[in-house]
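Only one chain is given next, in structure tokens, and it is the form predicted alone.
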Amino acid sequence: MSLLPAPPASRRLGQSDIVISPLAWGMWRLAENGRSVSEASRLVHAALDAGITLLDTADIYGFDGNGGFGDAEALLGEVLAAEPALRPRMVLASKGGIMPPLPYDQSRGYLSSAIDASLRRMRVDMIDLHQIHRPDILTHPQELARTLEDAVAAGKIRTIGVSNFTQPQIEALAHFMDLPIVSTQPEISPLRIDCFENGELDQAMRLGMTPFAWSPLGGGRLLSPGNARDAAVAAELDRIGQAQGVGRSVAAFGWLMAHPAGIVPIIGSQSPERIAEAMQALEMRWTRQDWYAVLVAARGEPLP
């Protein structure tokens, strides 16, 4: 029986020369409980050397409706100010668009205080990887290109992605850039299934972007099925993990990665056992047979 590739242990994050890890780490958490810089030290050291060189965070993580809005950058900054040493081995990208209390607002005024402000908290001179985090209705994406394309030309960011962006708003910002936009960050995982059928996947080998995967593991629910559906996703994966000598969470991984389009999960486990534990999915092989398996056990029903 024919094997699916492996996962390389590195790829390039888009049409850029950056080279970044398979697996990705996200900070949304960072900030919570009173985090002390220590302790947010010891998670960045845990990524990075496990080899997770993608380091995940947004500008809005770590608001909680009334304040904290910054707080993960700004503790990430303080990480860095702590040990310099830290910027040069990671790959930094943040996300920026959403200005509390209103939804969305990446008009040319806001996004670029924004892209200033996150330089600020997090103490670094480059963002290599800046994301809109949610398309604002209200922007022009000509405005929005032009306003990136200005921060990547000012030295402010390095590279350009999105974030929970439908095919038509990457289509028509695309359409309006002169430079690539390298990814592209959609909710997908073993319970979010959607983007297999829906052309998001083949819109991002398409155009050549990165696919990063927010909540890979459903947020919790792969963990602590609450219904039949869940449940037998989860039996598959253990049925398939097991085999190979890896947890469910780690099997769910490897699942997202054996995807043609390269898909990176970013892993958002404030564990550093947890955060070194992810990089087995890289050792992983995947039938078709059982790939499939999982993609019936989401859908709920046979394969047309």
Ligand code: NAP
Second form
Amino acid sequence: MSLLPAPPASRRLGQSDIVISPLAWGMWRLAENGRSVSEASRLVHAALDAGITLLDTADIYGFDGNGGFGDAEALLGEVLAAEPALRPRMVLASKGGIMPPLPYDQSRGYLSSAIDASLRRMRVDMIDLHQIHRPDILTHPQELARTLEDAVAAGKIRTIGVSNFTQPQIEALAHFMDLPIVSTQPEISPLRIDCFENGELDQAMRLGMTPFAWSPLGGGRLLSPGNARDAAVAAELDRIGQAQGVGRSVAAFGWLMAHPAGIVPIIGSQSPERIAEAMQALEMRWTRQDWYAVLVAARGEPLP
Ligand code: NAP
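Alternate state requested, the form predicted in complex with the ligand (shown: the form predicted alone):
Let's see the whole complex now, leading with the same chain.
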């Protein structure tokens, strides 16, 4: 039975010359549970030591509905201040453009100041990948393009990405930009399969964008399925994972990485052991039969 190509040991970030790991680590949950600087540092080390170089955060991470805006970036900033040698080991990705309780603001004035604030909190000179977190319907894409390209020209951000944009929103922004949009970040997981058939990944391939998968385990739902369909997906991943000596979460990462768009799953775990374990996904090999078996379980009905 023929196998799908193995995932590469590294990937390029979109059309940029930046090399990234095929898995990323996310810091959405970093500032939870009163995590200390030394605990946060242990997690950053776990990711980098495992070979994960793309670290993803956002200015809003830490916000709990009342306060905490900026806390995840600030905690990372303390880690970097204590150990500056960590900075060159990572490709640092952050996001902005959500200003609670507005909720979205990508006007030139707000977004420029948000980028400056992210730099200050993380105590860095430059963000390697700045992503617009969610589209602001009230900002013209031409204004957004100018703001982002000016931030690149000023040396504050190196590359530009988007998250949770529709395909027409990406097309419109790309139309007004001279620089490429290097990445997109939709929710993708074995429980969230829309992008495989709605054109999002096809657009990413056409425009040369790296697709980052947020919540690649469905935010943890894949580990404790709550309905028959989710349980069927988990059972397929268990079957395939067991045959290759890996657990369900690793099999889920491997499944995403087998797609030709070069999906980079963002590991959400804040456990050093699970972060390191995720890299086992690089060893997985997929037959078409197994890959489609997971898709069919997720669809809940056979393919036509
Ligand atoms: P996820 O990987 O789908 O879920 C992670 C959760 O699953 C954690 O609470 C983790 O707990 C739990 N988990 C339980 N068993 C696990 C196992 N065996 N292996 C790994 N995790 C296990 O990811 P996520 O945290 O929802 O999101 C990942 C990243 O995506 C975020 O950090 C952020 O960077 C990005 N994100 C982006 C957006 C956006 O709008 N752009 C939205 C959401 C997330 P433990 O910590 O105890 O392992």
